[in-house]
Every structure is written in C-alpha cells, then in structure tokens.
Amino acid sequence: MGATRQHAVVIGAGVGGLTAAIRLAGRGYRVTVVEQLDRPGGKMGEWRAAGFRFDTGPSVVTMRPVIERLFSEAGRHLEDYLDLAPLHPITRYHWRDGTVLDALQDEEAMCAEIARINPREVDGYRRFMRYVAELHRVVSRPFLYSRQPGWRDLLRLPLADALKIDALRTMHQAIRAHFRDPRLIQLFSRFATYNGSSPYRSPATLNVIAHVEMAQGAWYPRGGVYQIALALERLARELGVEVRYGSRVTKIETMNGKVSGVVLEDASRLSATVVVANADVSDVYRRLLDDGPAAQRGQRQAGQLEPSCSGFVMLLGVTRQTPRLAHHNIFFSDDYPAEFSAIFDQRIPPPNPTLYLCITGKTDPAHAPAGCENWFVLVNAPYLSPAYEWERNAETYAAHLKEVMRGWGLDAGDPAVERIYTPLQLQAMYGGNAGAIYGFSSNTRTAAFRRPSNRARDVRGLYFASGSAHPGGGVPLVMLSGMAASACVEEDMQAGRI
C-alpha cells in the first residue's frame, strides 16, 4: 500500500505535533491534526488585554537551523513565514551586589563583558566555550538529531569522544572546573532550567545548552513567539494537513497490538494507520489507551522518571517604562542550591527565587501602550505534589513575588492588566504530568537513555512527539521530537512493521 493512502492522525497542534504533521504530509501521508484547544501552539500561546500583548509560554528561541530545516524540507523559505530577529543582548543578568552583565553571542564582546566584572575569568570563558563546542560536536547527533540513543550507540563512539560526553560530573561540577567567580558559575548553571532540571543533579552533558545559546545565538520572532505556532499551522495547511480545533481525543483504539484509530469526545471516530501523540507520554498511557499490559508497562516506565519543574507566571501590564531592562532579564537568587532544593527536594515554591522577566515590548513596541511595558515574570516552581496547595496559596505567593521584585527595584505599581498561571492551572489547561512544563527532568546520569522513545514500545503505529519524549523539552527539542517521530513512522512503514 503506497504512502499516499496512509492516514496519520496527530493528537495535538503543539509545536511537536505540527512538526510531525508537516513532515508526514510532505512525504505523501494524509494527515489530520486534532486539537482540544481552539488554536494551535499548545503551551505556546498568547494573551491580549487593554492594548497589552503577552506570550504565555516559551519566550526564547534557539537552534534556528532546526526551524530552517523544517521549512526547507517542505520546499519553503523560513523568511516568508517568520521574521527572526537576533537578540542583542541575549539576556541581561543581575546580581544582588549590583553586578549587571549582558550575555552576548560574539565571543570577543562577551569576553569584554566578563573582563569588566572579573578579568581573571576571561581565559576560563574561552576554555569553557571550547569545552561546550566539543561537547556539542560529540552529542548533537546521538542525543539531539536522531532517534533516542542506546548504550550500543555509545559503544560505537571512539573512546575519546565517549569520554567527552561528560556524564559522570554534574553540570555544576563541570562549570566550577572552568570558573571561580560565583556569579559566572551561577549564570552558566542556569541553563539546566531550559529543560526543567537542576544543575546540581543533571549530567554535565547538558552544558551543551550553553553552546546552543551563547555560540549560536538566541532569536525573537517579530510579533511574538506565538508567531511560530501560526507559521507552522500555515505551512501544515498549505501541505494539505487538516486541522480540527475543539476536538478532544478520549481514546486511542488498537487491534491486535496496533493502532486502528482515535475516538473523539463527541463519540466520532477517525480511522488511522498511525497515531502521533503530541501529548505527555504519561497522559497517553494513563488516559487514552485501554488498561492492558502495554498501557501498564508505559505507565510504569513513565512513573520511574522524575517530572521536570513547573513554573509560576505573572503577566503584568505595567504603566511605566524601565530603561535599564532588556528584552530578557534574569535576577539571580542569593542561594541557588537552596532554590533548587526547595523545588526538587521539598517540592515547595522557593521563597527566594530567581526571577525571569521578559519584555517583548522592548523589541516590539506595539505590545504595550505608549509609556507602558508588558512584563512576563516567571519563576521555577515544583511539579504538583501534596507538599504544596496552589489552589489555597496562589495569591499569597503572587504577593510574595511582588515583594521580591520590589527588592530589585521592580515595582509594577498597580498593573493595568494582570494574570497569573500556577502549576495547577497549567496542568488543567494542557494536561501532562503533574504540571511539569518540560516533561521529565534530566536529574540523573541516565535520563537521556530512559526518556520515552518517539516510538511506543508495545503499540505498533503509535508515536510520541513532545517534550516528554526524546530528545526533551524546549521549542527546538520538541520540534526535533516531531521530526524523530515522523522518521520512525517512515522507518516502520518501509520495514512493513505497520
């Protein structure tokens, strides 16, 4: 049976789902995307009120070549769909001692910034950037740009390269080997949060994120990060993908161990040769499959993995402007180990959190009325557990964060608009695993090997494209997850396994 007669159903119009849909449609599959929300993007959303506009999910874009590759393979030019502006600075970092440092892609300019606060650390930065560049060379193919790696893949690597994966040290330990200044150690340890992990637990392999951002740069789609979702939806439709909104899948049907279709909330049914789930793997096994041996094994596997951290978000329409702030800003806590201990050990929101403040109006002035700013404030928060009751404590924690902000001279005053999102609300809106933003954490040395594959082990024709599957969370990695899922479909179809 030719590929043109195969029907692929994609559950979810998030970044991973749309990426998989685009790739499959480009290879001749008939593709239907079913999405429970009334818009594309999943966690990548936006909110508008009283002349203010906010991205409500991801706020930074790295790994531009991944996006370019998707559009190029579809015979399109990325520039016809998105205007990606390089950010300069990438991020402005603030410490309690008054230090302010702009992170810059250009290595010489970054060295000048570092020399301004501690000249003795310039050589360490150069060594660190060589270290992460080599790390990227070694791990990018097996860990990022292909199917999930196994131990056999590591054994095939030259011994020198295998050692460079640096999985026996933590991120923090490896960073301390290059820097002595606690401010720079804290800055580069922060990259663990890009996939919801702790730098004190996750393997040094994750230092590759520093290369991705500092050497390759960070980008902002003019109009907001949500423009990525709209661009993917547009490309998908141009390729013939049918996108159905307000369509919630209640069941993935199987027959003889293979998917046969999906059932929607209105009891209608879509037959399918393959199903790609752009949803949390735990949720798929728990909610969408019959409670048979395959579902039970999937639940057990997911249950052995620690969820990533969640987040607490405040959207504030501020009726003043703050020239000292950049597009992306970080205000570091005084005690980074205590912050991550609160999140992952005590599972409570940190009382002294690091603040992330994004103001897209710095690049897109139309995102706030004249003389105003749109503040997106995020702090890392624990995944949902009995240790903290968000329903009862959300307003109290929001008030506490405003006090923390005032301590930094960030007085939002009486905001023209205000909205908060707690981990409990994120769970209710998007499903997933305990409100985790990035799927599973990378807080163990073996996380990359234990993360769910893009191909379901015990259900033929079922694939995963999300932050909870290989290679992990974050916009570019979820897009790579969609690419990997579609590649698995092609491999299985050609091998006659589905």
Ligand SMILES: Cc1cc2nc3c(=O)[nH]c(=O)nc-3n(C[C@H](O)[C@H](O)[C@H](O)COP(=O)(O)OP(=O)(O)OC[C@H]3O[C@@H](n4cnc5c(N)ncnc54)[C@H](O)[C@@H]3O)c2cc1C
Second form
Amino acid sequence: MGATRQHAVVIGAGVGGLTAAIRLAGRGYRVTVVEQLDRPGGKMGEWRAAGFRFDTGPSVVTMRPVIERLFSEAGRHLEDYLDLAPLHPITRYHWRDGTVLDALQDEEAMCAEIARINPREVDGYRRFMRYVAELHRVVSRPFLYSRQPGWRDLLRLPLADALKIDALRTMHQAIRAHFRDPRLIQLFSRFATYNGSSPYRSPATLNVIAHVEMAQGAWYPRGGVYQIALALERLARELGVEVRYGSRVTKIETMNGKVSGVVLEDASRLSATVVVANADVSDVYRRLLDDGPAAQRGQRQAGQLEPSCSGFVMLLGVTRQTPRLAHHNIFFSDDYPAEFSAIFDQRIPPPNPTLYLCITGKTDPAHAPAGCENWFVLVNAPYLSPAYEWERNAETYAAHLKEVMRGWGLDAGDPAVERIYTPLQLQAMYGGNAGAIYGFSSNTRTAAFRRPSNRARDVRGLYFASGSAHPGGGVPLVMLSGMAASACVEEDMQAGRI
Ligand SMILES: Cc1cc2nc3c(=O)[nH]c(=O)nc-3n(C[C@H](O)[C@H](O)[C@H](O)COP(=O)(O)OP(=O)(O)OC[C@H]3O[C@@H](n4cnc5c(N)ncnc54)[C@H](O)[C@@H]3O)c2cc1C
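What would the structure be for the form predicted in complex with the ligand, rather than the form predicted alone?
Then the entire complex follows, led off by the chain already shown.
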C-alpha cells in the first residue's frame, strides 16, 4: 500500500462488519465503521432489566477456531478477550412422549445417551458421525473457508470427494439413511434451522452442521453471547478502527462504476476507496445505490433468492427456577414436516412449533436475581409476507406460545420482565430482507452458488460481509464472510482493480 493509507468505510457494526474492519485495519487500511444503532453487534444484542440479563439474538456459538483465527491473525489471544466455556450438555432435547436426551460432544457419552432411548440406533450414530466428518473434510474448504465456489471449483475436486458433497439428497433423506428412530431423525434434521432453512428441502450437504456442533462442540462466552460483539469492537478500536454509532448511511456514492464514498443521514460525506457493506445485500441494492443498471441487476439477483426464516422471540424474567432445564433446551413439535410447511409454504407462524429455550443463567447465575431464571424463547417463524400480519397478531401468538409452553410444563407464571420481538420488529431494528435472520435460505441445491458473493459484481470497491453474502448466516459464517470480503479487497488492491 502507498504512503497514504487507503480509507475503507464499513456500513454496519454487526459481527460481519466488525470482522471485516478488524482484518482491514490489521492490513494497514484506515477504517471507519458507521453503525445506525447505538451499540455494536447488530442482531447480536443484549437486554437488561430488573436484575435480568438476556441475549436478544444468537445464543448458540459453534466453530470456535474461526473466532480464534480472527484474534490470532491480529496478534492477540482470544482468551484475553473472551472466556468461551464448552457446554455439557450441548442441548437437552424433549419429546412429547416424555423422552429426554442430552446431546453430548463426547462420542462415547452420546452413544450411551442414544443407547438409553434406543440401543439399535447406536451404530447408525457412529456411521452418521463418520459421514458428517467426511462431509466436513470435503466441503469446508470450497464452501466455507474460501471465496464463493463456482461449478468449476467442484469439477476440480477428486470425483470421490465431489460425490461426497451429497447435494442430490435432502438433509432429511440422508439422515433417514442413518436412523430409523423418528426422534433422532428429528434431532439431526433440526440443524437445517441453523441457517434458517428446511431439512426437507436443503441439500444433505448441510448435514455438515451436525459435525460442527456434535464433534467440535458448542461454546458459551461467559457473561453472555453479547460479549463477542464487545470483544470484536474492542479489538477493532485497538487496531485503530473508528466506530461511529447512531449514524446511518443513506447512500453509497460511485463514480465511473467505482465507489467513491458514502453519505450519512446528516448529509455529511465520507470519501472511501473501499466500502464494505455489512448491511443486507438486498438493502444495499434497493436503497443505498443509485437506481442504475448495477442496482437493478443486484436487486434481480437477490430477488430470486428465498430469504431464510425469521424468528419470534420472547424474553421472560421468570420468578422461579426449573431445575430439569439445561442451558439450551429444545421441545420438539410432534409434526416437524407440518412446522416447516407452515413456515416456508403457508408462511404463517407454526401453530404447533418446536420451542427453543435458552437460559444463560444456568451457566451464569448472575443473569437473574436469586431464585429466578432468564428465559429466552425462540420459535422459527416465516419471513415477512402478506400471508401474516404481525401488527395485529403478535400478542395473540405470544399468548398461544405461552399455552404451548404450559403444555410442556413450562409455566413462566407472571414474569417480572417481559419483551417480545416479532419478525417485523427484527426487520425494523436491523434492516434487511423480510425479517430473515440468516440472510438467504439454503432450501435449494444451488443456493450456495447463487448467494451474493463478497465482491459486488458491477461496482468496483464495493464488498459484502454479512449473513446475506457468502458463505451465509449464523455467527461463525458471518465472521468468515467478513474475512472473505477483506481477502477480496486485498486481491483487488494488489491487482490494481481499485
Ligand atoms: C433471534 C435470533 C437468534 C439467532 N440465533 C443464532 C444462534 O443461536 N447462532 C448463530 O450463529 N446465529 C444466530 N442468529 C443469526 C445471527 O445473529 C446472524 O447471522 C448474525 O449475527 C448476522 O450478522 P451480520 O453481521 O450479518 O448482520 P447484522 O447483525 O444484521 O448487522 C448488520 C448491522 O448493519 C447495520 N446497518 C444496516 N444498514 C445500515 C445503514 N444504512 N447504515 C448504518 N448501519 C446499518 C445494522 O444496524 C446492524 O447493526 C440469530 C439471529 C436472531 C435475530
């Protein structure tokens, strides 16, 4: 880089934006992050009230090596910023017939758990874990840890490996080839929701998520998942990144097909050689770029992709304790196909939803007053469409969910504090695409290839680092998106394209 440092503006201080900012600052760029909210983290947020503390977004953290890599590349030790505790059990699963199963990272311990509910499935589990480990070996490089794959990249793989990508079956079909017990089929199918997709539609390639969680483990940052946002912000500032909160970008300026800067809400302007959008790709093309051919092409491309599912969240400050619950709990609906059909076909919140209940207070007792618990309840919900009006129905759906919870013996009583987030509110808070919380769904075989890449096709100097770009949604993937975007910047800088 020349004597004057190139200026990079990052739009958004979400996990993807902060990751890109850290990488670029580490490579000598002058970086300004502009965030419309008054805090870092984007969807990774926190709410405190009356002695309760809640994470408002992500609660399950996997792929620890990705977080480690970001810090070590910046010359830091992750342990100096975050205390990541492994979770045992990873998740406690509950079914209507009274079965309770703890998902455990240790394979022998997990086999013992499976043997307890159905000894005939232990061999299937061992085979499944070998299958997903192999899947991870084959797909992690082309699909996760490098720039977006093209069909040609797949042709370069040895034939035996290419076949292992397993994109012709659905996730659910591949799981059924390993298990007969409907409970275990449901358990492993659930991983499709980690990027907001349906197990009945996504390619079996997504079974790689089972490897990431079951073999590599799930982590909890002590203090709450929000600590990750704070740690990223701290590292970014230490590297000289300027972070401006309460500041919205209203326009990305271009000159001769190349970015020249951004305009802020107060009409001030920041000039830049590089703009990294952590804002949703659809938003960038719809609202931030001038309505020319590039914006129209980008909108068309994004418009052809199905958004991921959204979520309906209830935060409940419960004034009692339920010892049978773990840190992460799943209460499965008894008709999983109907649940995904409601979400992706009818686009209505499922009447009979699977409940996810996270209680960080189980690991961090300080997150609720003595004798109380901080309940984060999440159900998968459809992305926004005319099929469901949240303005009118939110309270009714919340009441319905509490009824469903009571059916499981989960009585929140009269909570000391309570808050809900509907897909409509999530959309209003963070911007994005129809309230989708993981960018685009992986509900088709080609989704991984059609997802927006980290480099804008028609605007030089514009890059994407978010769940709506390669490699997709979820905290670790969004970090990889930030890393991939910064790698594209460097490639282009070296090639003299920007
Ligand atoms: C309820 C919920 C539960 C989830 N659970 C999990 C989980 O358990 N595990 C997991 O891995 N993932 C989970 N996720 C998904 C995960 O949170 C996201 O994939 C990830 O945080 C997205 O990060 P991002 O950087 O792409 O975008 P965001 O977090 O959306 O950040 C984008 C930022 O850009 C800002 N911005 C947008 N437009 C502008 C503008 N014009 N000017 C200035 N700023 C702008 C926004 O305010 C925002 O801060 C969950 C999400 C939600 C909402």
